[in-house]
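As structure tokens, one chain now follows by itself in the form predicted on its own.
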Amino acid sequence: MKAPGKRDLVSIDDLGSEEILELFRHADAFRENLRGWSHVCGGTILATLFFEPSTRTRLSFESAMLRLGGGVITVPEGSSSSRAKGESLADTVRVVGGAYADILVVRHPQDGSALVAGRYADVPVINGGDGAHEHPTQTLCDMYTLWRERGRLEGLDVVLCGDLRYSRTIHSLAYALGRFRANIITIPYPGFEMPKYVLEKLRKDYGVKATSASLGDLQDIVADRSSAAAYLTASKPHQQALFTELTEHHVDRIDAIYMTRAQRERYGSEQEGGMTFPKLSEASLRSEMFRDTRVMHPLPRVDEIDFELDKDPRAVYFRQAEFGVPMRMALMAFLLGKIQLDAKPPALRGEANYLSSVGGFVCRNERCITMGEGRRYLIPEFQVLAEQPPQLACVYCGRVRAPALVGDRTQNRCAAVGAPWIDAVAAADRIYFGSEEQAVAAGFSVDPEVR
């Protein structure tokens, strides 16, 4: 399993928020002269295992390992390598991650392949988006590009538009910049609402609550007038729980628009149904709260930036692909050792409260790795984010599921959530089933009230 000491990037939680600030001024010299740094990785090699296709992620990394003075080695695709045999990334990455290659990016199309390739892998693994979930450097990049923008990331209001469902990079910047204390308007497109276990972790880890947003101008840049926004926010105290309509914060100035692309090789064609998805252009841009706004896009941008805003000064999509660069330069540098921050690194993810399932309690997310390829080798885990009552979050893709079952491991005995005697079974002593057929098929009687 894991090297000891070896440090990953497999979540943008697995960098403290002064490690990220300190990568970003190292990113910075290595933007002012890109062709003087040849000298801090000679002998290095990277490799790119990129199962799902990619332009700039695969290329800004090569591009900066081979200016740190490194080598490159590379799978541009699965079909040329022997996962289309049926070969696991666990296999892949422990053959790779050793005389082949000192690091490794990996794209992966299932939820949670990138925890698995770091957990296999002895060389530090980097996540170069994994399905549906996180995209972590492209994180780092858009949170530098706003960083140097703006001055700062501290309550910055940032509008995320588009695909919010199954945007990978949306996810992983929804974290950072709830961290950083930003401001998140959400504006989805219809039926492309943030998950809720996106949400839930921006409630849990960052203390970000909702309240609905006064959308004024707002509504030029969405074509159906139907969509909802929501004002996420950290560092402004509501009283409102999560969700709640009961408070408006009127919004009168942007910092940033966070554009993005419907992400239809997540999900088949016939889920759009004819919606009409939003636009930005110049006219979306005319009133005085997005004066001084930065359009942002990860990229490839298909049709929802107008290319006439291409010579706007308040586009910055180009800028940002172009930050990928140096900023991947600094983070591998730092990975491999060759340069050293100053900031402690965030604690531990602790696993004290993480379970493996025993009992056949599996993930629902179809696109999770435990749900794929994992099912040879994987042993389901989750963490428990409460006890009462209980829910669990999948420790690969982060989805939570609450269990229909609760048993007593020393009594091989289970029973209907919120069953009385179930709050004095320690919880080192419980185990979760989705279903009474499979506490039975594991040998627990369940109580009568459940059937």
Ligand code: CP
Contents of the next structure:
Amino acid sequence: MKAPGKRDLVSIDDLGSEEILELFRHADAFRENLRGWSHVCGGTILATLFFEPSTRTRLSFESAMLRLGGGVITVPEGSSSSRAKGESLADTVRVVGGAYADILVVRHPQDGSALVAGRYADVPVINGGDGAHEHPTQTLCDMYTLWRERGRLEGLDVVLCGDLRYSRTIHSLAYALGRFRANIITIPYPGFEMPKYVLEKLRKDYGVKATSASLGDLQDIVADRSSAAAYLTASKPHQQALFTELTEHHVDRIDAIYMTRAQRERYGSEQEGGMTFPKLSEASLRSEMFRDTRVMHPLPRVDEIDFELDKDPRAVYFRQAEFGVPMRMALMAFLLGKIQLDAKPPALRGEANYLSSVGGFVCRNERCITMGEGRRYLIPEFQVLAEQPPQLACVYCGRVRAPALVGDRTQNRCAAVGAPWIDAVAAADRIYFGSEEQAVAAGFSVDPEVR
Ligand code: CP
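Compare with the form predicted on its own: the form predicted in complex with the named molecule:
Below is the entire complex, every chain and molecule, led by the chain shown above.
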């Protein structure tokens, strides 16, 4: 379905590590003279399709395209577009990508919406934030900031704080930190821990392992590091000790603290349960460990960083936002073929191995686009992560779910997971169901011996 040869940025995984570093160098060049590049994208039109509020992402993309000499058309909020009349995202991007615009940036409340946009649009699509899933261009800005401030990415000790459950910036950033073999200490708000599917992807794709998890505020981590954090580290031989013998890893200093606000737009007020979220202030950073740290935040800030901290030289969150313009200039120039990179692209995602689930298994993530507007036109698709017992990851939102039954498509027959005859069914002929009722509704008989 996706136009051949075009590059989208749906996930931070869509860029190779060397490509990211090359883009940083281009961003440096753009940044040195922001007004000197109006010849790069003359005659090119960017469409920003934003179905959720934004200040930085939308305006920095628009500014970036204008600075590159192109033009901009925009849907600044969903209610001002035909989405309000029920138009699907797929139809919107099919119409806008092409005669109307040469590149799209899409922000949408449903997880997996950026993949849908990329598949249906004929022009490059950039994910400007899809639900609680990913925000890869924020990660480019974050990693660019870290790279400039610290001079490297490998081996950094970075603390991720706040709402790690719903913050899409955290998920993309954790993947990128893992890829560049930085160490991550997580300090979630209670009940807002990093989702299991993110931890599982970190483990599987980047060899990053969580060794322990408990709650604590920044003071706690200074007082008792071994019990106040989940520690993750890339699985490199020289770093193995970090997660096998956590307490022997001595952290002399924290390179960066990345704070996030509670993403209240994604959950009900009952989940907070009257909790007061901890606030980062100068007082919380008095320890020697934080003497040279960088305080980062994707913004918008609500109350989670004391305004007094803004004048502290360790606070770099406004610089992070400023870097959004040159970084996004570099990204768009690259995706439009205006600059070339020497680095090779990452291996294509394994779409050939994706499993379409007609009449069968569905994603259970209520924010997934396959459970929202996609019910009208998307066929659920899964990647088989494991066979015994089966674990399926939704291709759109990444959530992992275990099916209850496995069947043989060629015989319209199925059985509970673990039935011995399933082993003989070829992988291509297997079909998965969440329940017996679902299997029967799809016309399958359920093996009575293992019912
Ligand atoms: N960081 C970020 O995505 O900000 P906006 O929501 O203002 O775009």
